[in-house]
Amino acid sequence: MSDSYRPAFHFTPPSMWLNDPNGLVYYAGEYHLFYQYHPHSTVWGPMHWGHAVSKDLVNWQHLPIALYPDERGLIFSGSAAIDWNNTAGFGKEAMVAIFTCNNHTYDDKKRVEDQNIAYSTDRGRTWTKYAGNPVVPHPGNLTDFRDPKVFWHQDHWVMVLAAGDRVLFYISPDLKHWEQSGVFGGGYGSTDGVWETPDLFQLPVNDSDSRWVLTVGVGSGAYAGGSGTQYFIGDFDGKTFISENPKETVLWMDYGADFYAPQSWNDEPNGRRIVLGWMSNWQYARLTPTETWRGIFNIPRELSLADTKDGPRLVQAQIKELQTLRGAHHHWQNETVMPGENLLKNISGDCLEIITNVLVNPQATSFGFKLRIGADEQTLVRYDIQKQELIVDRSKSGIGDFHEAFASVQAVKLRPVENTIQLHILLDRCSVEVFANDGETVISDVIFPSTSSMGLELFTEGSELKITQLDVYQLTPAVFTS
């Protein structure tokens, strides 16, 4: 079972623990990829930020560890940002991170921790700790102050910091010198559980408006229970965010169990919006059925807002890189599917990539797939016509008794757009991910099912289903290389 659910094209780590993805930057031709590993145990301990590289967001390089834990205190979550004008002094287009540290040893009562940064002159492959750290240092009177994102906006750097409820803002010339510019949160969205890892960025809506995103991790109290991420949408002045939408307003990137810690790349060379997610939750994260390596990503989404009756909200795609990794095709065109009918019985897979357009059948009661179908094992992906949502059930998915909240069922309200229900469905060995209406509505689930349980069903339930198009795919494994 050690590497049974190894993913075939998600990122892991090499061996051990994964969470947070950490200082995602392109540079040189390469997207390099930090996140928090511990690299002596499957479960979290002392932080380190482990190192990949890559081309096109696909195939990897795994790279030896970039920062260790010192005196200082553990490498907690941060970003990383090219100085391309070399503000700080540390050469020319150095490479700069800039992370947490998180030390229990100054206070037995309460953690403490600040602001740092290293630099590196060789492509990140090798870094130096700034002397003058903490270049943002504990204020004193708060628990969390953690997971810095830093990027340049106009003629200043900003830092994004999260800060128990609410997320601080710090304007800087050179990333060593910080002031607060100023504060957004106090109430704002869901408060349920401490805000973490923050992003800020700014979209688009249509040819002559744009907005800003900032996206909030939050620990506990999220739309699926546990961990999630709920975003915000608004406008920033260089100094602070201010929300356009009413306090209680609450808006969710992912409605699926497993999607946390979302950060984008600074200087992706075509302009994209692209964030990677943590596919876990802190609920279960260190009791999943994994044995030499423990943590997955979401695969890498690109972002994009679309201007609804609600005003702009996120919209999520798979990038286009991943379409390098298709297969076998199967194709339908103009399909009438009855009950108790399987269209898809001569397909199996662990890795797979299904994209329909079905017409609402208001005679039906719902329609879906049932993916990884064994001797009592499926996951299901169903829409409810009559109560319109979208529901993933990981109840009889697998392996779920390492915790009680893992066998379970999401709904979400999802409404026809020209009477059609798109569906966007990418499987892989231990997780699913389903967008739904061209990326208006995510689902995001790891599950553990037998390696025997293969078995794939397109159903109707009640009526006949109309399907104007269908495509599956096998997908094949991505090149991941030490």
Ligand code: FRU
Second form
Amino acid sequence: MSDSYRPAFHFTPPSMWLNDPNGLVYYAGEYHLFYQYHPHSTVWGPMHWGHAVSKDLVNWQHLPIALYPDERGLIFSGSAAIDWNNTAGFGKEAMVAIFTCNNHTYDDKKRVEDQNIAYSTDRGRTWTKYAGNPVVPHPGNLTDFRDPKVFWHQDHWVMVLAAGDRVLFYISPDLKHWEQSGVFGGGYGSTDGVWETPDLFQLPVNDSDSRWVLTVGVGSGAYAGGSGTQYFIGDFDGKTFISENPKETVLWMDYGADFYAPQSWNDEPNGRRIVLGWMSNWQYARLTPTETWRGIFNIPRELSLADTKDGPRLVQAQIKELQTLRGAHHHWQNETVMPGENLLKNISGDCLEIITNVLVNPQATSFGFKLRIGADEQTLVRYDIQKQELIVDRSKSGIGDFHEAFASVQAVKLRPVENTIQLHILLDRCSVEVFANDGETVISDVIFPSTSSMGLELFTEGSELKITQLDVYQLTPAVFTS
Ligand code: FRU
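Having seen the form predicted alone, could you now give me the structure of the form predicted together with beta-D-fructofuranose?
Below: every chain and molecule of the assembly, starting with the one above.
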């Protein structure tokens, strides 16, 4: 019964608890996805690394657990890289996992965290923990010291690490010996919550220019409340990161409640920067109403930078591979919709992709989509024309009483571009993701509607709505095998 929430095309664990994506790396035709996993419970506990692989980021094969906790502690978040030059001496093209061991048994009050490595020479199927662990010992004075993201940069390895309200940078020739090379933070961006799961990468701004992007999870006090993800734009000289924006600038990757701990794939074969986030929020992650499994990832997103009047800003697109799931298609062009009319009354579903360009009519007050409509339920994606705000309202989306913060409404400023609002909406059985104005703004939320709530409506309020283009696709399930 509760499995009615099991998504059709978003990744979930075969059973039990999942949080952050870990160890994202592409190797020998496979996208690897490891993840924070508790195989014995549907709530967080002793962390393992679960594992899955995919050829296309859409269809996944579950693999056995890759890393188990041991006497060094729980296996917290981290990354993976292919050691192309065998710098560590673990063997030709070894896959190396770099992760935090968390052991709070040393001292009840203090969390002790250090950085460790393990390697695989059989495409991630079996793992050996390095005998010389930890490779970055606990510094003694920090409670939070975790989530290493490692990548190769020019002629050395770089590790980005979260430590309280800052990010630390380390460099290494061989993944075994690390020295601290920089620090960023301490007053930059959102500092309301503990910083976690950083990532750092370079993206082009245009043909001749590029920037470095530092993404950081904020454990609480994020835009939609609870945990969320911010990012910084700046420069990286191989040792440390320098933000080009004032300290007060806060940039959010997602304005919804459910996008956390994102990580990008190392060695993506087409040179794309693709990130995967955990579609939940620490406020209520352990309470969501699923029974045999808990935890879902957002749809992978391809990142780029737009050159805006405020400087370069992240733009996010649903990966193009998702288009392989498109089924029955409805298309409209140059339609006018009147208040009270519903162009979509003959379409229903819980797995839909909706793409539209709408001309903003100043006579109207708002327009949008009602999704998963049922007797007393609906999830609202609305554009408020007067306030110029994009809104996702899940206050009546279904079950929401498991936590006081859940039945929420998220609103964010969104200005029309050439008098047009563009929306790209992805609906799965327990989620909605709205990419607006070609990915300039994203809102991601989980929802828990009744199975019978399948209705769909396009509405306008106050005056007529002119739609330049509207496409609605039924999406077919992705394949998840064991
Ligand atoms: C982020 C996080 C990480 C930590 C992991 C533990 O969601 O708190 O900082 O490594 O989850 O599961």
